[in-house]
Every structure is written in C-alpha cells, then in structure tokens.
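First, one chain by itself in structure tokens, the form predicted alone.
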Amino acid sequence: MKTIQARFISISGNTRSFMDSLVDYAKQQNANDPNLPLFKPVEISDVTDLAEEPDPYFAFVPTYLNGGNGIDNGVKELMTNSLGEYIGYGDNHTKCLGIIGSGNKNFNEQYCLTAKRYAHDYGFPYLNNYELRGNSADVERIYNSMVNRIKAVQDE
C-alpha cells in the first residue's frame, strides 16, 4: 500500500483544501513510518475526460442540492454531477473502495446526502464525513479510515 488514490470534486474550494491537508498529513505519517501510504488526490470537473480507473480509489464529494429536500420529496443534485458520471463510467464504481462526504451540518438530513446516495446507488461503502473544510481531527480520522479500509479489502 504505497499510495491512497482519491477522486474528488471541489466547487467552493473546501474539498480541495481538505485534499491538501490530507496530502500533508499522509506525508508526515509516511515520514514517521514508511509503511504508511501517501495520498494522491485527482480532481474531477466538467472538463475531465471520462476514463477507466486502473486502480482502487476513494471518492470525496460535497453535497449541493437544488429542489426537493432529498429525503421524502425528491432530490436534484447540483454541480457535482461530473463526479457521479465519472464514478458511473465503465466499471469505475467497482474500483471505488468507499466514499467520504462533506457539507454543512446546518442542512440537517441533507448533510452529506450526495455521498450517501452514491454509496447506495453504486454499492460501495459510505465511509466517513467532515464539515466544510474539515479540521485536523477530521484529517487524521479520515486518513485512518482509508488505511483501515484498504487493509480490510486486502484481508478479504
């Protein structure tokens, strides 16, 4: 396990900022223990060409909705569709080890709803979440959850 691969979308810059923090944290962990993996995120956007993923990866997605409450009267995803299309391309969904959601807890039941929907629709685990840009405890927790998920998959 040399590198943790991730695919993400960032609309307001919050997810991109969190990815930067994860890269830095993984470098620190790897410096202390070279057996721990580095973290390599790749941003997906509307201009990203759809491609088959060669390796297992994690997905990171914020929630932006337009219309419906996402619970009992529908949901219309807004601005994150390109990541969903990328995951759905070919067999990319089968390589996704899990998804991490982000959002604003002020939105109650809609918090991280896109990540939960992708997990349900594509059949991979909803692993974790963080609010807005996250904090250092979130970075550590999510890095460890990805490392543990990789170990669990390898032990299967």
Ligand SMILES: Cc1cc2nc3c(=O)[nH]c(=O)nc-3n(C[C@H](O)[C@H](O)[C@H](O)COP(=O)(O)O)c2cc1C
Contents of the next structure:
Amino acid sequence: MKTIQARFISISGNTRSFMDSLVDYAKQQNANDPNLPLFKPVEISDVTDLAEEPDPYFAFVPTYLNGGNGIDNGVKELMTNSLGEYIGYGDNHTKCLGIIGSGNKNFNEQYCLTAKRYAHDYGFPYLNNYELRGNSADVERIYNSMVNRIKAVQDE
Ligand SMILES: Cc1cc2nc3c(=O)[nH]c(=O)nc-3n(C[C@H](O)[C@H](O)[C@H](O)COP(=O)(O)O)c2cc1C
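Right, the form predicted alone is done; let's see the coordinates for the form predicted together with the named molecule.
Full complex below, order starting with the chain above.
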C-alpha cells in the first residue's frame, strides 16, 4: 500500500483544508514508517470531466441539503451533486472503498446525510465522519480507518 487515493468535493474550503491536513499527517507517518501510505486527494468539481477510475479510492463529501430529514420526508442535495455523478459514472462506484462524510452537528438528523445516502445508494461503506475542518484527532482516526479498510479488502 504505497498511497491512499481519494476524491473529494469542497464548496467553502473546509474539506479542502481537511485534505491538506491528511496529506501532512500521512507524510509524517510515512517518514517514520515507509510502510505507511501517503495520501493523494483529487478534487472533483462542476468542471471535472467524467472519467473511469482505474484504482480503488475513498470519497469525501460535505453535506449541503435543503429541507427534509431523509427519514420522514425527502431531502434535496445541493452543491455536491457533481461528486455523486462522478461516483455514479461507469463502474466508479465499485472502486470506492468507502465514504467519509462531513457536516455540522447543528443539522441534527441531516448531519453527514449525503455521505450516508451515497453509501446506501451505491453500496459501499459509510466509513467515518468529522465536523467542519476536523481536528488532529479526526485526521489520525480517519487516516487509520482508511489504512485498516485497505488491509481488510486485501485480506478478503
Ligand atoms: C447551505 C448549507 C447547508 C448545509 N447543510 C448541512 C446539512 O444538511 N447537514 C450537515 O451536516 N451540514 C450541513 N452544512 C454544513 C457543511 O456541510 C459544512 O460546513 C462543511 O464543512 C462544508 O464543507 P466545504 O467547506 O468543504 O464545502 C450546510 C452548510 C451550508 C452553508
């Protein structure tokens, strides 16, 4: 496992900032132990051309929803749809090892609901979550959860 690949979308910059923290953390881990993988995130946006993913990756999605709680009534996804389309393109959903959601706990039932809905709709694990830009404990926990997920898939 040399690198962890990721695809993410970020509207106001929080997810992008968390990606930078994960890149830095992975570099430190790899410097101490070269067996530990680097982290390579690629941003997806409205201008990204749809393409088939050749290799396994993790997806990171913040939550932007309008109305509803997804349980008793519907929700409308805003802003992040291009990542959903990218994951839905060709066989891309089969290459996704898991999704990490972010959001704000003030949204209660809607907290990280987009990641949960993608996991449900596309059939990959909802791996983890963090709030806003995350903190150092989130970075460590989520890095480890990705390393463990890759090991589990390799052992299958
Ligand atoms: C209009 C709007 C709607 C949002 N809706 C939700 C929501 O339904 N659930 C949630 O957990 N967070 C919600 N959030 C919080 C964002 O997901 C959170 O700020 C996230 O860190 C944004 O990531 P980004 O800066 O990478 O775009 C919303 C934020 C805005 C501005």
